[in-house]
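Coming up is one lone chain in structure tokens, specifically the form predicted alone.
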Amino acid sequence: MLLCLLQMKNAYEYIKYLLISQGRHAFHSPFVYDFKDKCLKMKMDFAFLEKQEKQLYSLKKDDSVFEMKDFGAGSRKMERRRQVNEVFKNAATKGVFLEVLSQISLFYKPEKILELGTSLGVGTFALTSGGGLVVTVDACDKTQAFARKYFPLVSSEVRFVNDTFDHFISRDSSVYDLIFIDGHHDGTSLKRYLKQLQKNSHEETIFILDDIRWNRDMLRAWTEIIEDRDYHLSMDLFKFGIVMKRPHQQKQHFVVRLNGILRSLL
């Protein structure tokens, strides 16, 4: 575990996740309470398994090179060659938070869902267990078509969409029971979406961003959005924040517990 720590850019930030992180039992919310116990304890069934290992072996295998479009922060493009099992390794979510994306998506059931930011479709496939419409989209048509090729039939309808984040919102006008943001890794973009999806999300929208920790600029974001007034509950699951207006119930917010999160970062 020591190794495994020197290894982590951001030790000191696991480190004091896991001294404030709390159990089961010291949550007072039912809903939190339900989500610790309940919804982080779905099982997959065996077939959507199958599919999601198929898929990830197949994109770690992939040494193919392209020249993948990185529209980064502000929609400003570069290009740079890429391989496709780099891209996976690197960019792609993976154990416990992968597991944990297929949890909510099966216990909750929205039947609605919105990714900002396909990559490889790993997160997409995961999004997929509760059964319900995913709309995913991505700048990058080059990204977007290995996951095409890699996506597993599902019984769910997949949409993606090939577009910069910000014109997109701005088009739709759909209202989405769950939105997971992943892309950009800029706090200033990642609180400009959020406010621009207002119009698309309800009181019990489930708001999944990713990568709060990946520098001091995201963690400085995540700490002024669940200051905001607008969001009544908050969780912090280290690689993941999850915010939801839910008005009706007393602002709070928990740091919870995950078991493998140093296997799933490595």
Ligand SMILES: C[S@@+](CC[C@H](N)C(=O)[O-])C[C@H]1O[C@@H](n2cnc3c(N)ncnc32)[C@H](O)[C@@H]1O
Contents of the next structure:
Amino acid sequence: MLLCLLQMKNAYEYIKYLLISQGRHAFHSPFVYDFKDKCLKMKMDFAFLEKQEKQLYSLKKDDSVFEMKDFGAGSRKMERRRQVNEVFKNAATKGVFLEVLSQISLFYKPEKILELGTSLGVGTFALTSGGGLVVTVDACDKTQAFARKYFPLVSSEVRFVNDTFDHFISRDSSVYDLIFIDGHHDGTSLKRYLKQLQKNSHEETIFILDDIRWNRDMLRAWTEIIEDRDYHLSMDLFKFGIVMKRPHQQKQHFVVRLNGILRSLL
Ligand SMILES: C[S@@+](CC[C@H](N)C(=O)[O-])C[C@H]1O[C@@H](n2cnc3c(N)ncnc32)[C@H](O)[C@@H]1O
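Would you mind giving the form predicted together with this ligand, to go alongside the form predicted alone above?
Every component of the complex follows; first up is the chain already shown.
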């Protein structure tokens, strides 16, 4: 545990999170109580886990090199010519956070899901657990090609869109029940995408914002988003920030304790 903490780039933030995060009994909001007590306890079935395992294994083993187009700050660790397994290691959602994506999709059963940032399709597959349509957008066609190559057979519809986030949002008029923003990790862009996506969301749309502690700028943006009067519910899961408009409820913010965070981040 101590070794993991020392290896972590934002150990101070993690300790702070540990000190203020709470278990389900601390939540007086029925929505958040259910989120912690029911949603985060959902179990995927064997067939789903088997497909997921196969997808992750194939990506981990693939050492082919390709030219990756860099968009956004999220891939700052790597060069332009990249190996699939390196991209997997650095960019894919992992561990407890991957589980949370599939639990949210399975529990709330969103009919329409938008993912900004396909990368290798790891999060995309997790989001199919509830059976809804998943639209996933990425500007790098080569990375997305590997996502398609290893994507498990699913009964739900998955649409891979090769486009920049800005361009996609500007011409998309669909309304989504769940929106996962996982790419272009700078605070100004995050706030811009959220604003642009207002037309694509309703009062109960779940926005999952990835890497809210990626850097100071992202953390500042997250703090401002929590304060935003448009979002009456916000939940801090350390790496994920979740916001919902829910105008019928009192404005509330929760820091929800998750187990297994350290293992998922290293
Ligand atoms: C962190 S990865 C996504 C990981 C994936 N969602 C998962 O769960 O495994 C971010 C992806 O966003 C894409 N991206 C970043 N900025 C973008 C932009 N402005 N427009 C389109 N794609 C972008 C990158 O090409 C990269 O593949």
